[in-house]
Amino acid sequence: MTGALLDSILDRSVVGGYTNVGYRIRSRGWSRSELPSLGGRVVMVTGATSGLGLAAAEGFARLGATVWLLARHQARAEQARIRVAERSGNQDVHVGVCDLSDPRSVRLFAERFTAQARRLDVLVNNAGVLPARRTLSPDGIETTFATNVLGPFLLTSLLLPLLERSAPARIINVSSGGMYTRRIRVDDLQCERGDFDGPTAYARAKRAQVILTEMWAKRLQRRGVMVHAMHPGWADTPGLKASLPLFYRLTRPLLRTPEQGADTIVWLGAAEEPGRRTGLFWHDRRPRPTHLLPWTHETQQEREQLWTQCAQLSGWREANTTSEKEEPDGPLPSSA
């Protein structure tokens, strides 16, 4: 493990922290023999099929776990549970399909899911998109919203009953390190006003994410399930290349693996520090600031307002959840 100093520097340089050369700096020492086994856990993770999400999958598998890919398409997720089923020498690798821009679609697997299954330990919501023009969701909404924030907050909604009955369990949710440039505008949450940028709105969905991940710890830590969110640094997926084709040939030398860009994915579902404490913001197994930019601060009401938006333009109705006003004294659950 390096040093703090050494790694504060490595995160202030961007290059250095976000790049293979941080993972493989900070990763001395790791071993996945240190991470417990999780047979007899069920993971489910969002946008399964490759990259970041493929990666993770295997590695929970790999850990014992039952694993659910969650995809758009039927024939791409059955494609991926093969793969991690060979790979990992696990079959209970399952597929279950879910167009997270759709609420009707996330509504239908959420019933299915709840029906069918015992237990849910860990969600990883891990599934994006970076839209070079502005399109619309099936209802209506922003692609990049709908699918980076809204379809994530909506599932996340249904499947806390099952989390909650398999306490303590864990939700994770895959930021990006982009959001560090850019502050949350909730008067225009679907870019509608001004020139669309793709790169821009993605930031803005994944600084959405954060800050909904700090909500969701304060409402469900008294409820035994953690909540928190990470970014993978710069990580060599297809999503990547064709999002952002110039930055991928410029930085690819640089790039990480999807594996290693995952990898503290596995470990907050895995490890025990994660389980002791909720609502940090994780790169490379330490916790990070949330903002290094004072004008990316959101007021205490921007949040308020995000959370609102989302379960209107969801449908999700709260109950049974403390709000950020009403956070209780005393410590927090630990989970294993």
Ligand SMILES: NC(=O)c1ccc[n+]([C@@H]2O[C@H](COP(=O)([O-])OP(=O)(O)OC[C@H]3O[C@@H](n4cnc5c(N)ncnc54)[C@H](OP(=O)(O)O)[C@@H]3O)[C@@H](O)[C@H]2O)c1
The other form holds:
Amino acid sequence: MTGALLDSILDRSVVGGYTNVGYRIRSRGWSRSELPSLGGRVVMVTGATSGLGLAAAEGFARLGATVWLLARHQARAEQARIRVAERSGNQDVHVGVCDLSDPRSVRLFAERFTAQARRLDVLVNNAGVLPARRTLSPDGIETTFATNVLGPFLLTSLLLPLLERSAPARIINVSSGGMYTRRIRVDDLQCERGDFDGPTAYARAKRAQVILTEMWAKRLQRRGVMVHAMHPGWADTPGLKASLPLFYRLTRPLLRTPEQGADTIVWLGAAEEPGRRTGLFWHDRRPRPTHLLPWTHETQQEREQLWTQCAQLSGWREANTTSEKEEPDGPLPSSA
Ligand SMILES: NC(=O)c1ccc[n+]([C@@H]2O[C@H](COP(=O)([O-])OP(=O)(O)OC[C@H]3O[C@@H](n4cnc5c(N)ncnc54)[C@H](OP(=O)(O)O)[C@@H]3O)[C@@H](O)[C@H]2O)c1
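For comparison with the form predicted on its own, produce the structure of the form predicted together with the ligand.
Below, the chain from earlier opens the complete complex, with every other chain and molecule after it.
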């Protein structure tokens, strides 16, 4: 059986691919030491206090990058900074405080950061939540949508000038395999209709992240900023344990370590291949389909509506980016 065929079978079986079984099989032949040094590059990771974000930050620090850990609480961010610096041996690790569910906090952070930063080579939008009940952010936006979609959308847009100045640069959006189960609902992005179901709201938000990844990629492909989404499989993190306790108990022996779940994040930020392509959805270092079920496909109009609502709700005014429709086909710029 060829490697590609076995890989696809693992992927479609879900349990085989998403667990540590899939990671162990696929990672034969990979080596972290194959990744180039990120010395001189600046990487920012949101949600870097625990789970996948912490593991990814450590992975980037090991590759020699200057790493910015973004977190909503200063004390937890500082703990993470000490841990990443100690474990990686790289002292060039810094913290930024920003509540992604609060657009004012995102704006304040981005303003301060862009005022002092020389460059930003990789932005990892990793922070995410799966609340059981419908709650609202400080701005009155439903928390799942505010944290997983709107905050990262606004942060990306505000850091874009810096990313472009640092081109070739990359944006990595951490989605979830759960998005395969849902279609986007542009008429109900904040789950105001019917009974609230946490996993459904989460899956829709993660679907939105993948659609927005493709839309950002089209807009930015000629500007030297590659945009990718990925899903980590199922990893043993505080977030998974708290959000899906039964699932966590049942699958625990098969869960990936946070480092295994974060492997593709670090690879997307450092390897050559993701610098030559853009707008793809990755898992275990390979591009994956974005739909597995016929009823989850969205229309072009729904994609545009999602973008418009994100821009309106976040208060961002788009300037100088090319929309999906306007972008002519052609080769992408090469990237380091
Ligand atoms: N673990 C999995 O199996 C799995 C599977 C699929 C996708 N994912 C995705 O992977 C990403 C990381 O998840 P994880 O499993 O590592 O979860 P985690 O351990 O709960 O980590 C989530 C991180 O996001 C931060 N965060 C939450 N809300 C925030 C906000 N409003 N502002 C700023 N930061 C905020 C958390 O900060 P605090 O420390 O302050 O809470 C934490 O650092 C998420 O996007 C998740 O959806 C995970």
